[in-house]
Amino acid sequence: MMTFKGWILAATALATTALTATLPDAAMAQDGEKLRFVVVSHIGSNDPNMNWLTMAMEEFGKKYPDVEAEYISTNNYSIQEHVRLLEQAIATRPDGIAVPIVSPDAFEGPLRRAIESGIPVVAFNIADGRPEGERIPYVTYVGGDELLTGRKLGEYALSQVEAGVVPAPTRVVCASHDSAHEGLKKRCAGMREVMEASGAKFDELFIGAEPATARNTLQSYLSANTDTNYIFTVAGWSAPWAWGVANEMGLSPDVDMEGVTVLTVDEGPVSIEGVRQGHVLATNSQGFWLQGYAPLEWLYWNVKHGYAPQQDILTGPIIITRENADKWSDLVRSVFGEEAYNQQNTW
């Protein structure tokens, strides 16, 4: 019998072909025997956060054995590829879909058609940020608030300025690897709100996801903007790149009262170890485990009983600092395993 993880990998590999076929599970669901939910994610197996989601789905499967839950993603991410996977999933007529709204404009057409055809949708990880009444009419959103993520991390940094831990910000750069990602743009926007209110200048910088290009872009920016003393990376895995560039330039990027201060996001090993080793001031958790479990449970209750929450369900942010990083390290090691945790710590 194929294991759950095996099924995930198989679903990913077969996404381009098998999903276009009509599966028998839909008919089974109509008979009340089995439901089939599909999670169409932008988080592939090369992203450690996928572990949180798939572990949560395993727990969901134990509680609801009458549901078959599939996880579909790609390691070669693009919005176009995500939309293609989404459309293929919709074509199989699942009983429910959970999907992050990475791009409201790109996802609106397929998701509205799915909802109008009777397939309930729960957004997770990234919401449709448009006003109520304009956004895609999904059942609910389960996830963090990315604007709040940037804002809370910025507020924590300013509290550490007052405590004499790090210097006051003069210029802050938000380094993003995906200029079209709504969630990343909101993280930058939240940080900008707080930092500009403190009197600091603020820039957004597209660095891309390729390490050498990202490093060169950051180096050029820091060379041209010598008053920059805060770098906010909106992905945990790019924090070592930013720290490395600043260190090579002699900008003293560790957490102290000199030079550059680095902030990042997520509760992955690289983010947590960055905090524990004194390279990163703070990171955050957005409650990834809940984002894997709660969307499926709300789909279940919606399909079975017509339930729908009256408001979005926020699972974060929780700020991770030197004070609580050891506890987070223990938790994440228990999820990822010791070997995987160490492999994903790229400091």
Contents of the next structure:
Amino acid sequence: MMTFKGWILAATALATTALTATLPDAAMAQDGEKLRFVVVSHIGSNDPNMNWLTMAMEEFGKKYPDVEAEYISTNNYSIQEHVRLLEQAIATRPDGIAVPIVSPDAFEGPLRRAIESGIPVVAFNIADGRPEGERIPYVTYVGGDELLTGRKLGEYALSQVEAGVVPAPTRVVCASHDSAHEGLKKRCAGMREVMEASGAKFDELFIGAEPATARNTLQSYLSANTDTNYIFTVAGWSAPWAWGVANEMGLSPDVDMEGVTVLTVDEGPVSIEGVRQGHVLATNSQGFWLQGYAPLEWLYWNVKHGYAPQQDILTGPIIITRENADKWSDLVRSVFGEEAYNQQNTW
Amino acid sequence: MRTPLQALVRSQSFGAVIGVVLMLAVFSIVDFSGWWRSQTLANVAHFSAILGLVAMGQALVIITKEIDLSVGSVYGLTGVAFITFEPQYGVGGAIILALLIAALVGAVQGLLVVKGKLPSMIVTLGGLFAARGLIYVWTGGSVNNFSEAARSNPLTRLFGGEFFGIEAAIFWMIGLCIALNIMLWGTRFGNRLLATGGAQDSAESRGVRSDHVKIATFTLCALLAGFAGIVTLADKPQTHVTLGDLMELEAIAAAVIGGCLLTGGRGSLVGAVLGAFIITSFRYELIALGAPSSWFITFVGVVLIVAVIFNQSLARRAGHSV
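And the form predicted together with its partner chain, for comparison with the form predicted on its own?
Next comes the full complex, and the chain you just saw is listed first.
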């Protein structure tokens, strides 16, 4: 009769055999037959932008059937959770990793180890913002420039001030749902740069991601800072909250020469419809579809041919205004589908 | 015979009453004109009512010597269900179905705790993740819109509108607080609930089915959280999958600040509402005074510890073993 120890050994052997059998891709990658790339993202199923990335990855899969591309993501705004997922992904020894550098400090260790062990890394969505020699030595960065996003949106707002569309800014609040997110901080910083140069006061406000709490926090701020006449939400889905709070307070938040002006980000249905309906002055696109596709293509070219671009590849920002919002709406409808687009328009 | 003052001092919400009085005094000194504005008070009262609804359910569970970490996710799941079901079943149908989901989550958690003899902290932690995961899977990352017709539906206005210029949520919280207090202090079920948390063995020896009581309490707690979610979205349907994120911690903090002891058998629904009022007021005032909004988290931690020390000392004076 088998001993307890024997049972454990047998079970372990069985489990190992079963696991090996279910991982043909990994085995093939070792043979050089099939590559495995892992995208470790902070854009999870709690974020509609994930659709852009996963749809783009499907297209990549059609073009490169010899690559298995996996998308894993966090569902909360936690850097620790993201690092944990990254370390797990590295431990599976993929042939390439695409990852947004949400926190250079937190990602430095695991990514440097991965790169040193021969796994090429492409940063996407958020770059390591440190100087060239100090940043994580990834192959390249594919994505928007968050500082530029804030700056260009701010510059557009000022151009509309000159055109007599909206009032000049007196105090601007940048409402952020994640106080540790480097990309969001840079969006605020870009906006700050432009707005402070124009003579406006500027504050960053952490509103959190919970809708009722965020509204409560924003209302507190607006009550205490009555000279605030610009709200910049660094997520598209929080734009209707900001508009709603300002509207309830009688601050006339639509795009006109009175009251508060709202600016936001992203090319999702909420942001685009906000612009089209005159609630939001402008939003931006950072080329999300390209951010899902291009990092994998660069990983492929790097692994297969040793190619590495000599500079970052910017996919945005593109400013979406009332003039081009209709075209953006058509494009996004073609990606999301008519029904999903309409359902996601929460205005 | 006790005077009303003596009764107040001995009441389980005394700590919260003292906290509110102190807080109002401090706010009046540092920011009189800002704090005592109708807009400020309306905003604070509105969010306090929503958090208060969730905190009352939490208080009931804590009184039975258990805890429910899933209330934030249940609040979110019910709210999302309400919005998602509306196009198909109408506002009334969506409310009923959403509340049924909340009740089911609460009942299942209660059953697992009492029948599976599992710690409620673990069961409801699982509930927290499971309900949040369901929201993500169900919505694909974005909650649907709520049509204009649904927003102006009389039922939607009943839950999320205004009466005499005051948010409906405040009336619902006051009404439910009165009803739940009558249940807790004036009915056999309430008596059994207190007995279950106070001395379960002794209660069972007197024929109290503590397992039934706990399952009912978990269900009631989830229903209150779900109801709060519906009240929130009936008023402001523009939401996100993060609805209710971390709300469980504020609800537990409110219940504890309000006089609930995690050792069970002692707690106050009025105190839980006052606890919610303290938490919301401080968030508001810290921001109004220009403090970074993340300081609020530090504040909740400090107040929580002070409240526990104060409430435990009150409980000992009242002869409660803690």
